[in-house]
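What follows is one chain in structure tokens, specifically the form predicted on its own.
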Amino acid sequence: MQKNKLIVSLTSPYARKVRIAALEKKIDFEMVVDVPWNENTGVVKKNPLGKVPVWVATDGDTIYDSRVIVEFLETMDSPNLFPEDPKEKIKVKQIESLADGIMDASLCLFAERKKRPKELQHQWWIDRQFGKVHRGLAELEKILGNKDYFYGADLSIADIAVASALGYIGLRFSEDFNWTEKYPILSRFYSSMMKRHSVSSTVPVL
């Protein structure tokens, strides 16, 4: 029988989000590693935008965009990562969106500083993206406060998305700022999340 496949990059925070969600829900899948930045990437054959992650279901259907994939996974198995109540679900998705926005800004920073020639880089653009990252992290600290989870008394997609964003920041920007010192509430949260196998086994690597 054909297995589910998940096309990922080992550094992608969006792919990590889906990996964690699938592991938490104990959904079996085969991980296929691809690098969208490479000219010979095969991702474009599955996602016209050439981005990971891409979920290839057992029937051959492809699903892309991490937020769409995790909603698809939610239809498959428990435990639930979203509240059933529509209004409460919006609250969780809002936090997921904030975490994804931090990832978006982080990827823009990476592209500007690592993929663009130094003489063509724009400091105002770099500063703008770092502003988004720091405002986003500060807001997440405010939302979490002294709680263990971002919503309710158990894990949700909000927690998974935030952990994925924090892992990517630690991977790419350790020379720019020490996020664990600057955002101690999020540092406590990430340390707690790292006790879960789904999180510790998906740490991004270069």
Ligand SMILES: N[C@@H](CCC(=O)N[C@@H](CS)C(=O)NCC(=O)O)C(=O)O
Second form
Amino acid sequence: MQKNKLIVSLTSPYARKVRIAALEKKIDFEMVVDVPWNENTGVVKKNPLGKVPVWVATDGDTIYDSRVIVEFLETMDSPNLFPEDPKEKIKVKQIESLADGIMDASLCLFAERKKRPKELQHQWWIDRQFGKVHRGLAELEKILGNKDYFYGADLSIADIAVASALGYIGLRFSEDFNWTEKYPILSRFYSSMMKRHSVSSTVPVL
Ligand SMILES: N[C@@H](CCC(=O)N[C@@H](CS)C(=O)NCC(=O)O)C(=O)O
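Starting from the form predicted on its own shown above, please give the structure in the form predicted in complex with this ligand.
After this comes the whole thing, all chains and molecules, with the earlier chain placed first.
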């Protein structure tokens, strides 16, 4: 019997978002680690964009981009991670999109500082990406305030996306700033999310 496969790298915050969602829904999948930055990566054969995560369904269908994959998982099993009402769903997707945007800027910073030779690195670009990260985190603090969840009274994809972004910030920027001190509301939120097995078992590893 074919199994669902999820192609990931173990540091990818987008892949973590999908892993958490699948674990919360108890959807069975086999995790295949394929680092898209490696010369011999096979990711490009599954996703022309050469990015992880990629979901390969039991019928062979290939789905990429974490936002598309999590919506696909939503069709497979409960608990629901999106509200059914289309207008409410937009609110949750907006927060997911903000968290993904923080991941995008963080990935740009990773590529600029770790993949590009030092003499070619551009401070203007680095500052611009850090601006997105900090404005994004400040906005998330404003949205969450003293609530437990970003939307409603239970877990949604918004919480999962934010937790994934925060884990990546901790992984990549510990020498740049102490995010738990600078963003105490998000720090409290992450600690509470870490009580879930789906979150604590997917912490990024180098
Ligand atoms: N929008 C995509 C972004 C995926 C992405 O950028 N993944 C990174 C890993 S964290 C990647 O595969 N990068 C390789 C590359 O950009 O060539 C998603 O949500 O899945």
